[in-house]
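What follows is one chain in structure tokens, specifically the form predicted alone.
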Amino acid sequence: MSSKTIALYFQLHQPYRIKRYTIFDAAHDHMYFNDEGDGDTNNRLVFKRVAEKSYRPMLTLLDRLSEEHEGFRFTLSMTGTFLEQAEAWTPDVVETLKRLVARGNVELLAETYHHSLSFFYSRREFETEVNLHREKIFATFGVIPSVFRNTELAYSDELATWIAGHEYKGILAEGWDGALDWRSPNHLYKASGTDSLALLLKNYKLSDDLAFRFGDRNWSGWPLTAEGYVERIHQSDPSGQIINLFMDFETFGEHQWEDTGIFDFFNKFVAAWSRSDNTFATTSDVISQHSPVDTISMPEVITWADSERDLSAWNGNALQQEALKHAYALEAEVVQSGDKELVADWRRLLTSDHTYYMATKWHEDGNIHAYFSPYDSPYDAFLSYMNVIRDIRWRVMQHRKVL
């Protein structure tokens, strides 16, 4: 078997969930994201729970593996909303991340500060969020990312053109069959419409073995062993050079609970991969060590969510479209108000999770949306969101009166 390189990428993100906010709260209560009340929308409790189940044990494991295996390298990206909450409620998590980054085997990626889909709704807001994120990463870790990852891997040729024009050398995207045709995601590509922007494509089948299927006892591949996974990787594409395994960090301990054996599996997998001629790499390593084998064009937006792999997870129904329309319609007056608290609250409303909770899909996609949602139904998510929009609009009107 020919040697291969694995590019591991983990996304760290937590939204500010909206509490159950009624029409009677509008114009009176401006605390939409409080840390009290119901457990499912109590951001402090949720964050601390996930830190205990996922962040701390997985970061500890990554720290140890980095010491034990000289060639172990991986990539992280983290939203501004994640970092804000970690700094407030689990500062030890931030310190561990700083230690990992300082060791030099971890790359951090650029993205939007608030995990928004603003590129497709407001270019000005998108650019502001990218700048805010870069400033936050530099202030926290002392590094400036050179590879970009858009929210939910939402990618298109138009985005690639923007990224290429802003001094980034690479971007991540979903290796979706519809865009690849006969080609494999296991190579480095060039983004269409750019001179040299590197395009790294997620191998969704192998990534989803861990992110979604690992603990499923009805899956034909269960139980997945470290040696079995190494074999699956080699058999998936014998000629492939790079295996891009992209997934949420919370895969470890939160989505796949500890009792599934996910931590022990990952420990053994890294050891098994490191014993061979195979290597681990960051996204920048891949770009520097490989040349693009072809150009990939994605004229329509492709994401890493749901069976359609488009934006319908966030804007596919009337509820989501209405929410997005009203949120972005407030942009100019909110920003011009100069009210820092108002601007901060409005930006937190742009986080993609809010409209994700409003999805009304069926079957497996619907089950996944429901799993992540803290609300009883998509309609409850919509009502709380729109009631907050009403209050944001009321606050904007107060600024008009002052002027």
Contents of the next structure:
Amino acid sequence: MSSKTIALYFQLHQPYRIKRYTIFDAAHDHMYFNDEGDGDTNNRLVFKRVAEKSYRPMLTLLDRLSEEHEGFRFTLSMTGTFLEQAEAWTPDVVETLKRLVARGNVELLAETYHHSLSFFYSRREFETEVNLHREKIFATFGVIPSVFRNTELAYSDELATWIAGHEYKGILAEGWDGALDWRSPNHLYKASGTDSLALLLKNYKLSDDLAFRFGDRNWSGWPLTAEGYVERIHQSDPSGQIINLFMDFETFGEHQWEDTGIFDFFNKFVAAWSRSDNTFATTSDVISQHSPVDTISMPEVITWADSERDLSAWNGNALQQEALKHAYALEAEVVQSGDKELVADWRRLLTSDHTYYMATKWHEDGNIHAYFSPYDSPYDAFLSYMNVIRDIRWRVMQHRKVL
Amino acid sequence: MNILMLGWELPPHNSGGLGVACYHLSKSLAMQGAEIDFVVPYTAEHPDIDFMSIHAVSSLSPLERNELGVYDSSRTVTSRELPDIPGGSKNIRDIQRRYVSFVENFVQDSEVDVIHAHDWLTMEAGVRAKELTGKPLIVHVHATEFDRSGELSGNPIVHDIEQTALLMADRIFAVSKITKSIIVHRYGIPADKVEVVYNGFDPASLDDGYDYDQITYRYLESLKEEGYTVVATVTRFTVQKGLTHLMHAAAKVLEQYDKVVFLFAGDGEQRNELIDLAARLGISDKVIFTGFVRGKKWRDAYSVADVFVMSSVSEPFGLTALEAAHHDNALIISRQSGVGEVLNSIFRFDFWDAGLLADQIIGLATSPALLGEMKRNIHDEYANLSWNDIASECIAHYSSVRTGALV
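Counterpart to the form predicted alone, namely the form predicted in complex with the partner chain:
The complete assembly is shown below, putting the previous chain first.
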């Protein structure tokens, strides 16, 4: 059994959820994200709850593990909309993040500020968002990311080419069997269509053991122990060099509640892994320590969501396609208005979560969609979104009248 | 003349047009000297009604009665213990049984000259009252189970109740020729037993100080400033209303002319289907769903509109068309809607003919002259449908039944 490197990457993101917004609000109320009720569209309540259940305990644990285990290294990525909300409602979480990053064992990734799928709808907007994100990360943490991850790990050769052309050295993607064919995700690859862009692939089986299955008592692997997981990692691919465990940060404490034992598990797992001759690495460590073993091409878009692993979770049905069409159709007029608040509100509508709530897949993935949705139904999510689009258009029209 | 009026709802506790029609008809009858005992299944205050006696059948609240629905005959609700109706969860049949026994007692010691029962909900009670008193029974059909179930088959129990009562009735009032035709052809009732008694319209009832201020639908008003035409429908989202046909017509309109926006005011079991259909047709942006509207939002839905479409597959009458006319809308009405029989200055289409409907909408949207002309002319017509005239007709029919004459 060869020694292995684990690259942990946790995603921190919260959208600005739209309150119940009717046609009677359009052209009157321009505050879309300020629900002050008890429901799940109250962004402040949701953020504070997740901070309590996940951000604070997990960051504290990561901080302690960094202290206790010299070789413990990992990667985080956080969206601009996450950071804005953290600054507004839980500044202590931002302070803890700064302290962690300052330790030097944490790498931060580049991504879109608004957690959008803009790459597939507007190249100009995508570039703006990537720049906004870089500025935000630099302003907050004093670092400039050199590895990119796109929203929902949505990846294609075309994206890789763009990223390689913008001075990044690596990019993350889903290690989906369809693209890998016989190859293993547990090596470093080169992105097709680029000279040297490193491609790190998520080991979704081992990642999902934690992210989706950990607390599931019907899962054959339950209960998962730290030793059992180490064993599982080694057995899954004896010759694999790098195990990329990519997941939502909220896996810890929010998707998997504390009573599943997820924190205790992670604590013991890091200790167990550190005892052996195995190592932890950031994504940049992996890129500098390994050479690509092959080139991988993904001409079609591959994401880390749903059993299809495509964009259908966000644009698979007519509701989602309509919402995206009308949101992006407003880009030129909104940006040209020069109205900073209008632009900021419009960008918040590009966050991919909005169309995720409109998904109408009613199989197993539908349960996951419903779990994450603050709305009664995809149709309610859609109606509120479209009414907000109308209000944005109304605001654009007011600018037009002034001219 | 003492009329035992068997109803299911009265304003302000009504969930639809049935209560409105019963209210106005009773009021006009009372003004012409009739003494009316009006029976409702629930207990509530009716502050605006002093022209007749209202009798409550049970301690059911109007809200609970609303949950039972007047339209959906299969609904089961209300688990509250009611002292006057034993048993746990109540369905509409439990309430109807209670209604019948109330009427049985009532006729023992009350003067009744004629029994007037409205729709299947009270038909059993009407038949029972006739058996006990020997007085003539008028069955007033505002909608049959065929109408309520749209293209579906409907509830066989309801069909049975309707069939029996229509056979037992001394005279049947149908709210339109369309409804009369259903009664004759689908229930096998002789045509000379069925009178068409249209609904009236009382513009004064909408005269409550309402003033349109252009605020509620401000977004739509801003589109109108840019030259858009607003096409509205105000209705329950059920199969009976033919709204999928209207949606297909909307798509055809927008293919040709994009300065039209469609306002779907209301709610119902077809809501999600309609939202999805609009998205599939790629016209979501031009189709606005308000949810259930009442009060000012309801009035303003008419006021913001230029054109009102009634796309019903089967509409016995269709009061909303007259409400729309009152708010200066041009009307496009399916040939399957009874209200079209009393109006001239309207466009008509068969509910399935989305092409023709689209053509009519485009015609109105692109010709201010045509739109203005139709609005003006319908405004002159709708106000002539007087409830007083209709009450006089009813009294004549009552009298002829009592003397055994056929008119």
